[in-house]
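One chain comes next, on its own, written out as structure tokens in the form predicted alone.
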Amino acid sequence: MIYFDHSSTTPIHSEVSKRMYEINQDHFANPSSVYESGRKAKSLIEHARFQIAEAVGAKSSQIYFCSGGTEANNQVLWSLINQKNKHIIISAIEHPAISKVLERLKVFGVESTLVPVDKQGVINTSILLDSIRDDTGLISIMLANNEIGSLQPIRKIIKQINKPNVPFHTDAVQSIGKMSVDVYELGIDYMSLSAHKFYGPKGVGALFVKNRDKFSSFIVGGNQENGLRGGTENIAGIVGMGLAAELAVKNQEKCIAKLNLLEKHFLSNIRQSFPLAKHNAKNNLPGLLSISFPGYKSDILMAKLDRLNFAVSNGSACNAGIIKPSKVLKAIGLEDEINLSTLRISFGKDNTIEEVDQFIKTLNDILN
């Protein structure tokens, strides 16, 4: 199989992989115990959660490891409860693990609104700053989009915002190596990540929370995580995702080049081919393309892709098997016809030209 839906999750290195065997194998005691082989345990975490920190300009007593970004963007939602100001701020554009969430929350007087994007997928910055109330408790906004790969000015928007102390969430689940990502730089307080999305394994993410003040538990149990998420610790995937922290970040440059590579091979042979093709925001995610086939509905050009051995998706992998127009499609202007002809091609760190040319071939012959 020729796999080119990285953005849906990336096979694990092999690196980790191995590392999280040895781990396995021998350093299986509770980390929250005192005797020895417990300590070590503890102490792995610890060094996973250096490395994540160091990953994103974090400290490591701001990064908090959970289940994955669903989790982590949970967690920052669901606080808010607890808070008196219970208006939030998202894009259009919003992953389900901060849209779908905020309908839950409604009976807990939390009330939301809806930031439009432009035909790019950008959050129009006007009117986000227009729709900051007195009561505003959060505004979230992720940094890269899943579907279309567009990006957001997140340091811009919070240079702009006059009301002091709105705390602001930025979901970065997309963005580790492929692209630069230091939480100061930005400005945030929040920001989920999750180690599948960077060759680390599935089930394991992380939080970085800036000031934990105001920060309650998600999951309640023991005093984990300085006491914001019960339960003992994944020991092997928590190590996993702080390797492939590591390594995503030393191999970063190298990777963006390749994914630029890639794409732009990609899209100038497609454009040559099938001149009504459309690439859904241009400024994107190195790698990441949201490319419609007007007249070629996108579950057909899928199943055919997959007997030929080639894997793509329709959009997010949170919503396989749906066959129904993308929100986030919708959000930036394309119309149901369109909407449903679009395929995500998301390329990874060791695809190659070659299997690119395949993939063009046997798209070509698919349209044609």
Given for the second form:
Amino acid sequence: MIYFDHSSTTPIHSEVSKRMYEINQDHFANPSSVYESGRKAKSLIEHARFQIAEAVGAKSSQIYFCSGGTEANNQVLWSLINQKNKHIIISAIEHPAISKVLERLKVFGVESTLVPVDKQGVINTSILLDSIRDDTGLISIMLANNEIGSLQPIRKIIKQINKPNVPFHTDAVQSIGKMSVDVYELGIDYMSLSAHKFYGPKGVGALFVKNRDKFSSFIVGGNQENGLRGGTENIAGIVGMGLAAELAVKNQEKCIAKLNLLEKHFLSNIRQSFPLAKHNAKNNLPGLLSISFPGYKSDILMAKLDRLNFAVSNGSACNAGIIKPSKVLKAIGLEDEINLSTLRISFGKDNTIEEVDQFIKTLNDILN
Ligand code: PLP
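Target state, the form predicted together with pyridoxal-5'-phosphate (PLP); input state, the form predicted alone:
Below: every chain and molecule of the assembly, starting with the one above.
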């Protein structure tokens, strides 16, 4: 299979997979146990916490492990129900792990404002600023979008907010290893991360919490994660996430250069062979392309490509299987017909120019 769906998930880095195997074999003790092997398991978790903190410019004490981006986002949003200020502002292109949660929170009195984005998928900052109310308790804007790769000017937005006590959350699940992410440079209060998007394991993620005082647990149980997330820790997953983050940041420049090269090669070739192809939202995360093929249905294109062993997507993976126009593409102004003709192609660090050439040739055969 030639895999061009890295925004959906990435293969595990071989070093990460090897390390996780060793951990599962040798360090199975419960990290809450006081005997030596339990203490060792705990110290492995603390090292991973340090690795994640280093990767995003945080302190170790500000990183909390959980089951992934979905849980991290839920934890931040559900914290609203315990607050006096229950109004939240989000962008029109947030992942369902933000937008759908708000539907549930309505019954708890949480009101939301959806801020539109432009054709490039960039949020309208002045509407966002005008939407801030006296009872606004949270602003949640993703750093990079998972379907079109658009990047949001988080730092610039935060600098313009003149109500300094409104906490700011960003879903940075798509960003690690593809752009520099520094929590203090950004100026955020909360940030969600997920290991399987940067060559780590699935089912493990982390939440950056700047100031723990105002925050309560979401998964209630034991006293793990300093009381913020109950449940016996996924030691191998956490260690795998720590190592994956370290490797992603170490190899970031090389990875970005490779993704840009593949992207440029694909775009120049597709323009020649299929001039009607339309590249949506160009202010992009490296390697993530949203391309519309007018006159072709994306689900049929995907099925044909699948039969020929190419994996691409036509929307966020979490929505796969549902043939409905994408909300994100709607938000950037795509009519339903062109919306349903759009593929997401997301390259990874191990893809090659030869693979892109094979893909172009196959697409050519299908399209022409
Ligand atoms: N947020 C974004 C932007 C995503 O792309 C995803 C996964 O597709 C998630 C959140 C959910 O992350 P996880 O799969 O770790 O729950």
